[in-house]
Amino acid sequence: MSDNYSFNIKRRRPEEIYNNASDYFRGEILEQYATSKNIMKIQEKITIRALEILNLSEKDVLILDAGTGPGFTAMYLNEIGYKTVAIDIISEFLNYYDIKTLNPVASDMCFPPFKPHIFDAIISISSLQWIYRELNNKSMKDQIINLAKSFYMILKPKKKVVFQFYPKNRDILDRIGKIFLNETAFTGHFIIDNPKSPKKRKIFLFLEKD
């Protein structure tokens, strides 16, 4: 599914460090975090180029952010016209801002609460690494497993999805891509910018329902 370019990240990554994020995302790391205006800019310019891909043909949609962490892709959607749900399983972020208008739940994204055919479109920004990290870890590829068909069973018929996430190798990629295909109905594929800059490039994992 990936092109053929390399990667070369010369240090260890929070989530190859900690074993989950709640781990790393607390105290002093959480609020730099949720208080960062630049990672805010960052992840308004990411959620602006998943909204090209998934080339919605109006704004009357439910738009689940998965993993949004302290909202700031969620925000973004709001503010633009979208209705939102927002998930994290990290309940301090979504406490850090007045975000009740974009619905906050506090829970797993791998095991989503919600009934099946309920949105119009899922975007996850910067999470699904936390999820999908050794290739030889059962428990993860399980997880991402569940992810996987719990994200086809909610989103309606015809609808899509975007992951933008920072896999640490190209195995780990490739992986990734054959798991959401092989284990449920969904097409799509990757779209890679900037592919052969490293600090530019953007990893997304297009999918579309039946």
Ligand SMILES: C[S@@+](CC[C@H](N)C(=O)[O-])C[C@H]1O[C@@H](n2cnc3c(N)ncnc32)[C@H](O)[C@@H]1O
Second form
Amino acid sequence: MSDNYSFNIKRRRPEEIYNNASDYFRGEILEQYATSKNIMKIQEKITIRALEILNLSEKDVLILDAGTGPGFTAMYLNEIGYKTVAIDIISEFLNYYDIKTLNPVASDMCFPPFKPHIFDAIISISSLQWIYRELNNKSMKDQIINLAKSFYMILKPKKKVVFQFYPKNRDILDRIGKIFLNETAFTGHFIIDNPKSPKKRKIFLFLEKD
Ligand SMILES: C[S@@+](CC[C@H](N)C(=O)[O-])C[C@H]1O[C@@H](n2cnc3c(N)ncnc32)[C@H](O)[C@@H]1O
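And the form predicted together with this ligand, for comparison with the form predicted on its own?
Whole complex next, starting from this chain.
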């Protein structure tokens, strides 16, 4: 990526304050997230953009929603006719709504419990920033490497992945890109919508399996 822009993030994001997603998403915060019509609308809009980036040619496909939370992305995908599997590490999120039709799986997406070559696409909205957020943290690095290799393995050949996420800074973004491209045979690139506007900026990592 050659664009030079400043991240200019003034507010600390929860993943900088809490060690684990489950320390943050609990009780009132989890409830607020799961019931917020505003968040649902925003996440749906990001999902529509992710689908545009994926550019799927068929409708009869199985999509993994990685880090689904209460399931906003998977619900939308299901509504428009896609089959889904919705994975999240917080089972309280998965149980918040009755999302049986979305095939919820309570598990760490760094160690996804699936057989090779089963998904036609993977979409992950606003979750990857919880996995790798400190450049020199070896355990976080090992986890994202495992996630990258696992996502490569569970995806069918010729299929695609889109992550939308909120990296803390440019170094983390670059490192994540390198990990996916160096540790797996994925090809891909970042797509950054509204790069100059910290408020509106949306960062997507698009990956394709040979
Ligand atoms: C900001 S929420 C986004 C939820 C949902 N994708 C959405 O767009 O509304 C981040 C989600 O990532 C999940 N998450 C974080 N680390 C995870 C991990 N290692 N495995 C699975 N899910 C994880 C959290 O539990 C949380 O539900």
